[in-house]
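Only one chain is included here, represented as structure tokens and corresponding to the form predicted on its own.
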Amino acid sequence: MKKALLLAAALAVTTSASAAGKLEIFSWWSGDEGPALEALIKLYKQKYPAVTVDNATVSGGAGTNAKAVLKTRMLGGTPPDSFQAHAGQELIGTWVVAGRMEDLSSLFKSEGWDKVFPKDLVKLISQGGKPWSVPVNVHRSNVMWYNPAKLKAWGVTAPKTWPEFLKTCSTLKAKGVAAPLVVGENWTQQHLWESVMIGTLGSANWENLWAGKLKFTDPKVVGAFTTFGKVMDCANKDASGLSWQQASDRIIDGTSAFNVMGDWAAGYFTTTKKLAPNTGFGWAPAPGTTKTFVMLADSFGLPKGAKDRAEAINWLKVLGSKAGQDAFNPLKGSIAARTDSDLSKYNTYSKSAAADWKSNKIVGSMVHGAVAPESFTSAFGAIIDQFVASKNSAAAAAAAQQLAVRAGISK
């Protein structure tokens, strides 16, 4: 009880008038995603001008490089003041279970976030009935991007199922499109695998997979691996050398027809490439996933032992505020985690995503840490690499099942 009172008192005194000192923010947002983070930092500096902000960004690999650095710092007892993590099992299964994060229940109560964040999202970021991070956004994983003008010229439309995609792939190859699908480095191939799995298995079986009710060795899952192999046969051969942005560029210039990527691509298209939705770029749910919203959320937590704890708490307040989320998300290409965002600030794509967020079946992303612990996600890339090289569905499924058992997902 005494500890709770002390935490509440600390939260109460962290006002703009009293805040001073330093704040280290640790994330993997750089390059084309940098402007969205800078918008949050600008808002923070307006509220707390006496604080010096250290934007400690480690770029590359959808956070892979940053997570490696973070692990060294956390285990070494020198945590950043606040750090980015995908909401859900990525944070909970790694740092919350290790007892290295602070419970944010008091902050959620004082800021009223339990009333403006969807219950399903709060459940995702909670363990033991306590929230452990502040979600700043919601992204959609299962989006297929294309260039509307090029599809019209080729005489094709966005496929609605993966079998239809394979037929479209053959049509495009016959028209001289060498790689109808473009993918990038390993994590983008895992990202594609996720949409193929959900589009083939269905959302219920996807949830059963991570609840331990469906094994990777089930014939349905093995068959979905086979479909993924056929889809990859439509892709470019230089994937390992491309970032996700470089893969997206091939949609814009018409080298390839389709790319499956999260809706941070919308931020890239609009903010960096200055393209207009529906004309400069188009989108559709990944094949087989209509009426399904595969979600992930970026969030920040408060590690125990943070050097600038008061400043970090104020950072979390900015992240969870309506002003913060409406400054960040239009630039990031994501939608607000809050349900009371000002949609007039968002572009056509984001408005459509917000509508789907409210009406679609919501399932969590594996690749981006929502439904699987890092002990699984960090090792799964090797299975995808081996599968892409061999196209051995049974072997890949067996390896994934062994990994799921080791990670405590399945028995």
Partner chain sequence: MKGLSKDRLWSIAVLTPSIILIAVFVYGFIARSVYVSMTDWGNDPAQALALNPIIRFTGFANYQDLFTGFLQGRFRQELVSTIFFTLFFILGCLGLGLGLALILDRNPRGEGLWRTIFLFPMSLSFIVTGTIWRWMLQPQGGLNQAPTLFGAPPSTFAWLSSTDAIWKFDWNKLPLLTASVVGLVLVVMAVRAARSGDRTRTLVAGACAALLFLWALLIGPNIKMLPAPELHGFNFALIGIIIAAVWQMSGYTMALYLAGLRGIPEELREAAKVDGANDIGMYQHVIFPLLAPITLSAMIVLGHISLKIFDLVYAMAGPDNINTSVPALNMYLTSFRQNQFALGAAIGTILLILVAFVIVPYLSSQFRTEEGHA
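Keep in mind that this is a model prediction, so the values were computed, not measured. Numbering follows the first chain given and starts at 1. Rigid core (definition): largest C-alpha set, two forms, superposition within 1.5 Å. What changes on going to the form predicted in complex with the partner chain:
- Only one of residue 244 and residue 42 lies in each rigid part of the chain between these two forms; they are split between the two.
- Rigid-body rotation of the smaller part against the larger part between these two forms amounts to 21 degrees, from C-alpha fits.
Beyond the form predicted on its own, can we have the form predicted in complex with the partner chain?
Single chain only below; no partners, no other molecules.
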């Protein structure tokens, strides 16, 4: 009897809460990124004080755990009201093609987002001419990090192209630097691969590759694989044991000269390592990718059958607003997807990235889910591992082509 009463009381509480409005936000922003998400939620609560916000965070790097939980919930018919996904094909290739998302064209029109988000970005988050998610932040993937004092001591400068990089590499090797380039575990090698590809093929060919217009078996792509092999010859041999932070540490201590990593490294250098930009650490676009911004973004979408649809749409509006993006990004260490953000709130590195965001050609990152679906990215790791061991460009290109066919990218 007592139990039944308690149960009834609990039910009454939940129903009364839902009467006042409820919103469940599903993300993997915990730890360092938690405060940034909290800032967004605070902003939402200021606008809609009656709504109870349920912050359903599933921790785990890059959302590996969250994505598994999300799958269970979506297949079980209880989708969260709004969930985080890497913008682009990671969302489109998994959930949009399965017909489980609502298209956000009307929201983009009513909020005027078509004008404030760069055209290249809107193209990346769209399928069939309709946008499917609201990008909250933008990270740049093609950044090469170095230690300015060390480069000066070695007498080299940051190379502008990959052939130049290889020359610098042999210079450094002659000076006793065993591994001029530092790479870490598998995904950071895929990350490097993507910069080598874009730097060698050019951004237009990179776009063609994911549109299925350029085959991986094309001689140009095979040649770029060969370049990647030569670049990997400059790298450390104990790669798979290192996290990206450990790899970045080798730039600071001068074991290696260069590291290609996304711009979350800037946050690591300034916040964790207490280094000043331009003196403690330096950066340049990855060789061959000057004037190209390889982007990845976190975004939120609207699943079909969301319980609190109206509240979720309001949440998306906050995410896309200038105030929302300016509250979130300085804390997260990323830049706003909108081109009209308030730059005074950002640090030195982010200011330079935001300037590039407005002027550069924007293309999507493969390893971070913008241009390829999960089924491709996840299996591609094995191809990179095999390639690094065998250095067989033709075989790796052929395998990548098969994978692209299987994932529905190419025919």
